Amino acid sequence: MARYELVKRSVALITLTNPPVNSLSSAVRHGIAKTMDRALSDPKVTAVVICGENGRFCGGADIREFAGPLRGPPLLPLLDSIEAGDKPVVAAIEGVALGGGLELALVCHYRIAHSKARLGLPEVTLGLLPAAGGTQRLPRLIGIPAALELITTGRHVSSQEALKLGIVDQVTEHNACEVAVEFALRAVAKPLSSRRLSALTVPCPPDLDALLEAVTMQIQKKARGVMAPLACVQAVRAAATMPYSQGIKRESELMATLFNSGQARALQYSFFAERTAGKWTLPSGAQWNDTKPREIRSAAVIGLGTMGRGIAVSLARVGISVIAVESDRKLMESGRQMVIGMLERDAKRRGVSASLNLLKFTLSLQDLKDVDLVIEAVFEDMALKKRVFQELSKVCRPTTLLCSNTSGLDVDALAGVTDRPQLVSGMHFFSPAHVMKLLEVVCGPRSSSETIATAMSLGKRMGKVSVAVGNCPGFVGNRMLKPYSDQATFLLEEGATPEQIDKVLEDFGFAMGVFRMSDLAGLDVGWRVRKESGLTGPDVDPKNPPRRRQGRKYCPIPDMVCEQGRFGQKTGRGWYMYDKPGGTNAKPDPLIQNLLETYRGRYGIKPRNITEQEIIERCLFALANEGFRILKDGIAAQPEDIDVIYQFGYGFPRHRGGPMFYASMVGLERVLERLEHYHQAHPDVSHLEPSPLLKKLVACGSPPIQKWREHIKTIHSHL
């Protein structure tokens, strides 16, 4: 899988041809080696050149021969044997250079990048290191700040920025292939000893240790419990104190230990459960392959809050006309004012001309009569949701789609008030819409698969990461949300502190623990559900309030807070203090801690010492086990879905695959056992109680994640 061809009668041109980005597999190993035992064996040949087939050079590893025993010649021999080749060899690249390919192109002698390539080390986001050399050969190219950054953060750079931090030699806007054909005719005379990094030595900064160290607090900090940036550190240490010979050791070293890993399964797992997740299939049949969607050039936003301000800005940004009605005059102006706002910054940080020209604001829903598409983001309210949906109805086309941005209404109602029920779905964007790339689209009952197909379409071109969920209170995000925050609340009652909670949830791996998230989400928001439900509101006893309500186990202390007008960073007092109103320095507030002593004396609650193992089971089991439930009620199609829905909407750790994919890692027996005790101890705790679908798994042997899809077996599933 290595094309070989002699062009200017001495160059030998070496092209890997593995679509679609030719991934260095144990075919492409084999044909480079093959290839370049020619060219170096042939006395005609006085150059060689080598480039990737269909303007790509190499994405890197097969990820997918990860799985299994390595086949073909391993990768750091076949690079150091071509580095050490007596014949100067360029790398033409063109799209990509990432990971394995680029340490491809750093044992050529000389790099020629077409202007639009990108380059980059990727693999610490697989949990790995650059394991064939990169460590060792790119500080000796660019330097120790400069590597490190690149290694430890996987950041993909252009081919400019790629030219001014010496990767390469030469960017050009013409066929790289063809240009570096030319540059290795001119290049035959010149001698390669400076031109094999491996003989370098690295340019060693005078505070070598306090950069070391510099940088690893500042991992620790950003991506507290994560392996591989670590190792990615003491793999680039080695490059500055050792001979090349012994810092590539000590790189295969390092890759070993990661390479076996749970966080490296883990990552790999999500970045293919990314791409899965883009795959649905509804009941009738029809899927993400044979169901074609609709060309949607102009949109309409209804609601310029929050959401409906971010959603706008994400439809411009991509090319979208876009109406933004609102029914306040003064409000609209507002909105106007801070959309564009919100589009010149991005602009100027992309470095393009912001769409301003695409935008349109109105008080009238008349103006809507001819777009394709309409996402509607009010007040999260039935009554006035409907109300919206029946004018709609009226004002747009027959064939508009009709979209809501609920966080858990029932699409179906709003679809059920329209002339056009197969044309309504959900598009549940995450706040702040324009920067979280998580989209939920919701399949009603009666959703045709061209919506759907519509909407997943629309929020890719978005820059989302879409996932198709089934119709239900909360969808999959906030349906499986409530037994993890119900859970942190009642170890309040048993004797735990919000900061203490939250510690042990960020030492896991979450930016934010429960409750400094509800802190900065707004913990009136919840309690506005709340009262909506029926949970709590006037007519229950403030002093003596109820600790079971709708037949459940309920915990009124959040609620308690909240009539304290304590609802978080906007005040300035939530379940912490803050130095003054939308400040973000948490603190712990004694006053809180007076509340809880306060209401365990009320109900005779003898607070316990709660462990840091109990915090994470109870919260993170209990999550899981609705995740089972979910699975089982069709409302998501594979547990890919929901880690993916986690990690890109709640901050599940990456590195921790998602709450399915964890509980897949601890053992499913562990899991069941540890809610059967839990329930036990909590027979009020209906969300406790294990999962159908988990004591199934568990009988039939615990299979791996990959396999639960075959035990799934709904009768009426909802997407």
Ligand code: 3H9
Second form
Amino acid sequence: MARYELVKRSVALITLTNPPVNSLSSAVRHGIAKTMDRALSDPKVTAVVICGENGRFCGGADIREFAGPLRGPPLLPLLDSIEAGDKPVVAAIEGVALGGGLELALVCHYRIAHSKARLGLPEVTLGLLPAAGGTQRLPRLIGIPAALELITTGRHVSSQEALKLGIVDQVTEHNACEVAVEFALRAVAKPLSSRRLSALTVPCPPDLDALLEAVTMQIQKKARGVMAPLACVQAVRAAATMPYSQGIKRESELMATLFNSGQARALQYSFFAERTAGKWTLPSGAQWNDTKPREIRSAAVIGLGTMGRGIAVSLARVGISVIAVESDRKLMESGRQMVIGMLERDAKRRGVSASLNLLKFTLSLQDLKDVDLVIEAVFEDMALKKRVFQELSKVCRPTTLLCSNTSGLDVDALAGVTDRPQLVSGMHFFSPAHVMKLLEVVCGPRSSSETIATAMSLGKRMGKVSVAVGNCPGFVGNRMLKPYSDQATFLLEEGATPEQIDKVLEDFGFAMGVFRMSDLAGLDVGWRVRKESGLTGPDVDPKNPPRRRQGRKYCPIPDMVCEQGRFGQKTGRGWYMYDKPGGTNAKPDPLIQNLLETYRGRYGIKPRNITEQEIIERCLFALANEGFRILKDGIAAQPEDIDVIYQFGYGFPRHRGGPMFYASMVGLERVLERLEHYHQAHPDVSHLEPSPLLKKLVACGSPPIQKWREHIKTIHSHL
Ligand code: 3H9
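Okay, that's the form predicted on its own, but what's the structure of the form predicted in complex with the named molecule?
The complete assembly is shown below, putting the previous chain first.
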């Protein structure tokens, strides 16, 4: 776990060996303690170099160990003892020095970084703070403002930036380890006292209080209700105002509070969920690690609406040549302007040149003969999509993969009109597609493992978090959205207002409440879907719209809002009013208040006071309940997939883990009991009826979320 060698006769080279990221597991800490003792006690050794195996210095504490009791030597005293040693220690940083890895480097007396290395203290993203002295040493090294920014955001910096900030002493293009050994030999005769960061005084800015206040306000605005960044500010304040020995105590106290919080558990769960989500398995048994994806060099995007434009940009900026197809010259020209503008802005932001030469625009599908993959992004209309797929099947070479950016239509029905159903899958992007990180890869029953592997790997290449899902109406994300938003509109009928519901959801941590999100997405989208599915239309009596349709409870209020031409932000009116069409500043609208009062009066509904607890429970437990159904139906393979989809596609707060993790934290028994309660009160709302899987899990003693899979594995999977 820590290898020891003597090099150049007098330098002890300690190599951390815990693949893949050389995290500081108990065995590694033990290894460091042992090898450091050996180096410090061996008179032949004049200096020490610490490096990591396989070109990675260290990815920090072993996050998996946080779930159990502490074993092995604690990190902080171990690091303090390295710094206190009387032989120079040099960190040779290749790959990454993150979290505890950077804290280890900070107790070394010198730091040499490879030019491609990345450094940072990302503990805050795991709901923690750098508790092995990081909050106390970094400010002493680079000053309060810079340290505060790095610690509260968890941002990684390049080695070049680290050099500018003063975190590292030298950046090299060569083998960092070899350079560090030479450096160590030169450092032998030099005094170490000024290299021990804990002994330095903090360069304290005169306006410390104002600075900390400003950062606190910024955090409260951006990360509402999130504890860790605020604790980081307090720890840095301690560094600025207390001697090291007291500051470190404060750091530990703050860490203890965070460590035991639900937020830290949720954020660490989220870290692993994001990685687990990429590991798909199909009913055939084929899986992520035994199926080779095809290489995609060229792709086509059909339709240059909002989605198509974002998809074209996502492809081109990772070096894939793109043919974009539109049906009419005017649309094609405006699409071209927008795609070029988006790519140019994106390239400017990233400091690279825009890959405009990769783009081609055409009116003819005939031009797609030779592309490797097509992503269809036309209107959400099955007949139209089928026509496109039929045409593609004729035009493209037989090996071209055909994907649909549908948000919920039957991918297998599209596959069925082609000559290559095994090469068809869904690639459901989220709007705006070049910004949003989520990609649902929809596996049809006939999609081959190579098709899924290729779509998943293409997603990864485009920087997306890709999740494989089964084929059913709405897939995972949009299928779950329905009960969630239905509950919100039923609550309006009963006495709530859009702003009340949104405030509760936003205080919970959602980026946007359900009504503000609908206004942003456009209310006409859902209206069109409801009309197409026969739920509303010209046959409905506008004066007395029925509240039961197709055998279920139905809330006509969203249709009534649309009938007034209120489609959300784009029309300047929706659930809220805006300064102008396209405005984003949502204000409560008395007309909506009026509409709700008239509606309740018409149906004799006596408005009641609705509590925050009821809003949370009805919206979020209904959301999770559908998640349990999705798991049982085999549309998602594991709860982590659902949670990742909700975090990256629907603004579910990461520090709550996602709807399924949230349900597990509330307690499955409690969720079941509340759903039963609400279903009793609303027996005509089927999505409030507790799902069989939820009941089964409760009957099995509510196992932890990581064990749910064992209770669903017998069910037929669509994945
Ligand atoms: C800390 O240090 C606390 C201290 O301040 C004080 C304590 C007292 N532990 O991301 P990848 C796994 S908190 C355990 O796919 P990449 C990961 O799950 C820690 N496991 O690779 C995956 O497993 P699998 C602060 C870890 O190349 C595999 O390694 N540190 C850890 O895209 C590959 O990971 C951080 O927050 C870990 N620390 O990215 C850094 N790190 O193969 C967290 C990774 O089974 N790590 N794994 O799915 C990262 O940000 C990225 O993993 C890294 C590599 C950039 C290092």
